[in-house]
Amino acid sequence: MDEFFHINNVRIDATFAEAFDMKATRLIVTANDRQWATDAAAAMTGFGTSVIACGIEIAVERELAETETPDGRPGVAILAFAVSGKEMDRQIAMRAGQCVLTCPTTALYAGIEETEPKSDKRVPIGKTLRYFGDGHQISKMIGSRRYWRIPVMDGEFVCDHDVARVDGIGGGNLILIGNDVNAVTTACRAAVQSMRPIEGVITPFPGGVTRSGSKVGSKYATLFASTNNAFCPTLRTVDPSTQLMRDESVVMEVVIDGLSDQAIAHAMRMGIHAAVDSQTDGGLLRITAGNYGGKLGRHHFHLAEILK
């Protein structure tokens, strides 16, 4: 890497995050009080990570006030991602069935907006779960959305019919690396943070943060990804293949997933601009992106360009 910049003496590469295209949908889960809607968002995001091994990457949006859910209950947003529509369905009626219809007080709704005509790319929810009413299930259409009143052991649980399926974009990151670990955590936990009012993403690791950022396959067939060792720092003096540089000790990641390209980019600026504005007493040393040469995923989003 010779081309770079420096905000607040922050190292910034000139090069890009590689992302790619993803199938995504966005739910809306309501409660008679907060903590329920809280409780079931937490379950239905559990294990959510990373298409590499949870099959769908998902996480809260955000919370939602009484004036902004269906019901005039309080909510939660929570955004899915998936590799294609068919993994997209069977993720999300496993979610909403044992964690959201198991949760009480809970309604489930569709959080994409509808366009006309009706898009024609669905995602199951009261389709699906309608059956655990075991016949005493019922339907209402009001305006063009179906609804199901599905009766359980505080009263019923109602859902919408289906949710519309969009093109969303997986794989926007931003790679933060320095000297002390304490250092680069801050600094990943104010990007993170500055990116969570920002309507259309998500960061779908613990904290936001992964530690084990990966590369495309592996020496072992069965795996498809396995460890970017050109980031890991014990590999440094060793691997001829690696990225950092003498005094680079600890590398984390921030993976965002969003709804365009304008979202992550977005969320990209505003993480950079958050971790070198933070207090790290000079331990972060360098901002990157990960990227393979453009050959993974057609949306770029170059550094320098999303800061101008």
Second form
Amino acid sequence: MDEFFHINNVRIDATFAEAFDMKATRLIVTANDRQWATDAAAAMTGFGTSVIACGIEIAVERELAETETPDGRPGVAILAFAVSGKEMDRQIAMRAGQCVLTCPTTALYAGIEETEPKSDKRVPIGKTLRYFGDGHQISKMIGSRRYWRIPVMDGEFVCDHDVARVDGIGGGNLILIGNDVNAVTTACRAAVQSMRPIEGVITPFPGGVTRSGSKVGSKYATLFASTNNAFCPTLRTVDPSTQLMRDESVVMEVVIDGLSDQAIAHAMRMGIHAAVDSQTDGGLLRITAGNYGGKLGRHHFHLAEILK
Amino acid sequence: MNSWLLELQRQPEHDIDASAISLLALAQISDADQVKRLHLQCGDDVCAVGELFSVSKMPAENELQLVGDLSRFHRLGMQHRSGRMTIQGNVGNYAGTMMSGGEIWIAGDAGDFLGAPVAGFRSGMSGGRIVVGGSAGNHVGHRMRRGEIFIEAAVKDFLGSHQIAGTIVVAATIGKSAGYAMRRGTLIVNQPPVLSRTRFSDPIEAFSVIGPLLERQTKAWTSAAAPPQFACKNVIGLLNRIAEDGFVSIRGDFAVGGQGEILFPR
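Can you return the structure of this protein in the form predicted in complex with the partner chain rather than the form predicted alone?
Shown next: the complete complex, the earlier chain at its head.
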């Protein structure tokens, strides 16, 4: 990488993160107390790190206060991203049915504000789950919103009929490079922590961070993604495509999905500042971003521009 | 979409079929004289709107406001489907009959068959909202299929009879035979109703968030949409009690295989 600049002695490459279009939606889980709400949200967002094998990228966006939820109970907002509407429908229906419907006292609501006229791109929730009621389910229209009430063993499970599906962006990223695992961990955690309050973004990997960043394609025909060998330290001296320099022995990536370009750019900016300000004792050496030369996605987040 | 204000100048001598005074028709008219020339069935006779009302244009969008005691005007808001009708006074029978959308706000009392189908038709109200600031007569929400009816004061007999779906909230007393032959839908009342033990279930206490949902969404809608004279205090108060203290539900009418529900506060 030829062009770069420094913030707090950490090199920032003048490169860009390449992101692509996805289908997105937001769901709101509420429950009688925060524990049940977070338990249901944790179950629903489990195994939802990457569309490579999970089918969906899904994570908690933020916790919601009682005043912010449709039924006045503690809640959690969840953002979900998928590559197709069909896969989104399948994943949401399965996860809502097995993870939220099953959790005591919960309810599940649409979290995307309705437009006028109503968008015809919909992700079914109660539309699918209602059949669990075996004929005892009740549809209830309140205003223009249809809810389903499904009898369950603690009373009723209430959920929206469906939720609007919107355009989202997947694959915003920051790659943090250092010479010490603890230092890069600290920087990554600081970056992810700084992104948590931002509305409209999620970092779907464990703790918001992945160490197995991937490239598109593989030497094996059945795989459409494989290890990003250009950033693997053990291959630094043997792989001519390496992008690592001397002393760079640890790489971790923060992947960001968002509902808009602005939200992702804001999250990346906050993340970079938090990472370079964190206590890494010089162990964080460089911040760069992953791209495929602009061929994969139309959303390019140039680090130099978003830090202006 | 034009908006009109019709103020009653003299009481009619006979009952009036007021179905011609519809927002759908009046919104297309831009000339007040044309509105005045509209014919109403008045007993066995016909009379013009202008003979009974003063007519003036309003700056609002897609709204029809009627002022005066319209107890002898029946079928007001027939097949109403969008926009807002407000009535500063009482209305006769069959107000909001077969409406499918929009809002009807009645400051005074409503007659019988509010939101019900007129003779010869099977389906009653199928969407929209009716708010009554006073009381209502018999057969409120008869054959109602969808939509919401909020009544601040008492209603008479056969509330929600033959109801198919939809929600009716009555903040004061109700008469006999509520929910008669109801198939689905929700009646919300403020005290345990007297019902046939063979047609309706015993009261059931159960957990559901539908109470808080109804309360919050109704409160949000009324605070955003209610005209200044309509506070909807009693209905909001009843829904608030249900949201906070929970509710008891009675299911039926089993005589018609119904799964309707009558809710009242714990």
